[in-house]
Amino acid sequence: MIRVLSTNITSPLGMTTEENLLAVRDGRSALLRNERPWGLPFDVCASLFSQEQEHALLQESADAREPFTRFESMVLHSVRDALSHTDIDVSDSRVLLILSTTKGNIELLDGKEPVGDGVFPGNTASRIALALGITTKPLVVCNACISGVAAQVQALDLLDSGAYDYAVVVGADCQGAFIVSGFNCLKALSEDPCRPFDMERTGLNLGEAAATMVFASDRVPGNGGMWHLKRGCVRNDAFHITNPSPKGEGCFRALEYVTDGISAESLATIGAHGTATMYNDQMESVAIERAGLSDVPLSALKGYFGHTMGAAGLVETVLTMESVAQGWIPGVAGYAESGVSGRINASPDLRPTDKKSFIKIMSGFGGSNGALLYTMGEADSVAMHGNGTYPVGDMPVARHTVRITSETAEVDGTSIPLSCNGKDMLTELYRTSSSDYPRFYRMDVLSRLAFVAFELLRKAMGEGTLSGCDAMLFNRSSSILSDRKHQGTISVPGEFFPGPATFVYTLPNVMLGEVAMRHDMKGATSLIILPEKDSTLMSQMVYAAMLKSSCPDGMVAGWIDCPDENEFEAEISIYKHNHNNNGRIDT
């Protein structure tokens, strides 16, 4: 359990958590219809700050040595306010600051080579930890929609690790002709304001903000903080790489973990991811109704700020905790009647409460799940392994280990005697281990990658499924490859082509989703995205993880980068795990 001592919200609504507050009490929204943004050819209807508001922030990050892009600037300012309101001193070595973003900088990528290393999320967030004071190494947390949550759990595993005192989360995302462009392909865009769960819903809106939470481990004397994130997890449904699961099975699952000994009476509300389409509103319906919470007021806050990707984890629990908080329910816009199948309790009208705990549920590509539960008052009791601490130095070893470079192959030290190399050494080593999933011809390479190296794994196994495992993956480059050939569609005037086949690879963690599907792997699946390949980092991330895992197969873990289609490099390791009476585990 931790303690959330301040935050922040930074939105086209206002640029303090208290701002923002206040506009969505009042009912006020910040989505609007703009003619043909960026050179699009089409309108588009999303919550974009205005030409004040980005000049503000430039000017107040402004550094005479090097500028600060729209990106940095919204998340330095972000950060910096909820800063100004506790006394951490972010030089020291426990305090770790983790950037939740889906696309970051990438309005630096203009088509031209090489590419920029701001482009590279990792980099970024070594930009803003080094003009914040943060001296840790920071880590992005790339989980596609979910990623706002996904860092919260990131946040929660390694403070109660003991790796960590505090923890500077920050989600941020801004909209542009990449982006917008991609989810109009996708044709989920609506040309008018979003309505969650509403019988008339017709696709969502984008929106760019800021948001930040700064944490502190119940650990750490101190009384700032009533506000406690008791549980959280990741969950797959191992469905599809785009489309939820029609019954909600790992929204379902997500819930059913944070709310194990919770009754439905105790809260205040769930805040839903509701991004006003189809499936997405359907699918949480079900899971909602499964978990036995129908009865359970429903927020849902992309009616507001539109869909904020990275940030929107952020933006929504804070929200939330805020106003419940000051005891009200935000209600939710444009929802009048109901359209899913699910029984919710939904209404546009602000609602009272007395009630002091909520669950906050998010849901996005490559099958992703995430479920947070905060209770506001006295922590309890924090349940510590052995003497009260964690034992850190003790990391996990691995089982199995894949190694693929685009030269060679091994499996456990053994080489794989290969006829190619670059990518057509990929559909070798597909050809030899396993034939039998055309889908494979489908993949982008970085999916490419990671199916053969998991595939191997697998067979490294025996008898042995990759079913019950997590999987914690790690990169520097992000989908740098499908970046750069989305763009290419959409930068050329009159050669405006963009197409969802490309598109839904520039979210890196598909290739999560992917490989969940071919296994049936329904744990938690994670991307973080370093700023170099960093052991270290990435065995304490483990670490950290395994304790709270229900996997009974341990995890799959490893980096997997690929900055070119013939300059690739793929370790993975299974990691078993036994927790004995110490809290150690086992391999």
Given for the second form:
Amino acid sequence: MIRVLSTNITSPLGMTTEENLLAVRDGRSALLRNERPWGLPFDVCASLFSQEQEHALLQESADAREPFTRFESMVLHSVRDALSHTDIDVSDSRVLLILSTTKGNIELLDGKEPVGDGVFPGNTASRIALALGITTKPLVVCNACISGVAAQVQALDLLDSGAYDYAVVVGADCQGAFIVSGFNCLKALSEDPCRPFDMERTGLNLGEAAATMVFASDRVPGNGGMWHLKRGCVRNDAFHITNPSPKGEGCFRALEYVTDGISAESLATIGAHGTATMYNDQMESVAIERAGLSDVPLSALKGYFGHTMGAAGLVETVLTMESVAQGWIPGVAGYAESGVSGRINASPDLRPTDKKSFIKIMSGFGGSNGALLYTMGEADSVAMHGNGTYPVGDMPVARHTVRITSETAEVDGTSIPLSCNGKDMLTELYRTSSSDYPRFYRMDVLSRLAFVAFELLRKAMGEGTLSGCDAMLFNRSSSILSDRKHQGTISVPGEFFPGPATFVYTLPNVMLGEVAMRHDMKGATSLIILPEKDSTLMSQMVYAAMLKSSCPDGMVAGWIDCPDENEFEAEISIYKHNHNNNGRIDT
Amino acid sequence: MILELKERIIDVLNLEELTPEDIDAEAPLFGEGLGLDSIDALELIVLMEKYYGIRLATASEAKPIFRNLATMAAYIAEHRTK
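Would you mind generating the form predicted together with the partner chain now that we have the form predicted on its own?
Every component of the complex follows; first up is the chain already shown.
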């Protein structure tokens, strides 16, 4: 269990948590209609920083040595404000930085070759860590819409495992032509302020923000913090890469995990994702009803901030937490009459509460769903899993390993004969390993690489399946190939034809959605971006996640990186528990 | 027109494993038949605008048009602006 020491929200509604809380309490929304922003051929209703706000953020972060981008300046402001209320020495080796973002510095992608280092999210995180004086290696959680919730789960797992004492978790995304054109071609945007869960809802609005939560492990005594993150998890739908499961399968199972043994009456609110798209809100309502949480007051904050993507999980957790601490639940801006089939308890008006726990949920592309349980007050009896560390000699062990480069492929050290290399080699491996899944041809090269690696791994297991496994993948290049392709469709005036399929693959965790669908993997799926391959850090994270895993068959984990069509690397293994950990028996 | 449309669909949807002869102009594009999904429908909306200058506002507006290749070709013939 971990506790919250300090927070910040930086949004067009304010530069501190308090300013944002006041704005939401007063019912103010930052959603405005913008005429053809960034040269786009359509108007956009969104929550965007004003020029004055942006200028102030850039001024504040300005450094004589090198300028910071818009994205970096809002991250730095948010983290510095949050840290100013704590006495943590961030240079300590027990402090970790986790950045939650979907596209980071994507606006640096300008069509020039080679692509500048600043575009890669791991490098961005390193620059931010350096500017803040954080000395450990940072990691980037990149799980589409649920990134902010997944990043909190990552902090929980790593701090509980004993690997660190403190985690600074910051989520952020900037809006621009890249992201907005993509959501527009998906027909997901509403021209007016969004209406979560309402009968008249027509889609989402995008927003920009940064938000920070500073966590301490409960092993560390003192230094305050009254809110505890008790449980958190991610569950995949294994249904589709963009559409949520109509039964809310993953969302329901995530809710089931965090509410196990908790009465619905003890919850102040369930903080929904509530994007105001037809599919998302409908799915969430079904999952909430299935989980027996229909009577819990529902809150949804997109009508104030828009969908702030990588920041959303943190913005909404912090806002919900602070409002509940003050004894109220935000009204659902834009909501009037339920337009979903699952029974929910929503209201456009602010409501009082005297309860001290809440749940936050998120769902997103790649089939991922996340849930968190927060409780105010003293640490109590909700069990921590295990003693936090694997006994020496009992570390999870890799049972099978697949390695693929652009010229070679091997399974458990045995090479597979190949007649070509690069992208064509992946097609050859697909044809020789499975060939019964034509969807393969629809995938981008990154997903093809992941798909083939998982096929070979499953075959190496003989009769076994991967359906009872979690998956944690790492890379450096995010989804750079699809990013460049999408950018190419929006850069030439008069030739503006962004494609929905290409845009979907600009979320690199979609490769996990592909393999989860293929292998019916309904456990946790996570994508972590690092500045470079780091086996020690990766093992640490795999072990920390496995301590918490409720998947009986272990975890598929490893490196899937695709900087170029003809230059890629995959190395994944299936790890099994090697011991009896708190009743979770291994093989 | 039908052949041109088949080639364009194979191209934009990355149906590398198919040839135009594999696609039956009367077979449903979605669900059964080619088995396309909702992202493909949005991709076809982009195709309609890019090559034929036809703007479809919503996926539900496109639904009857995208029933099969023949309905799609007939709609294009009637409404194309380029």
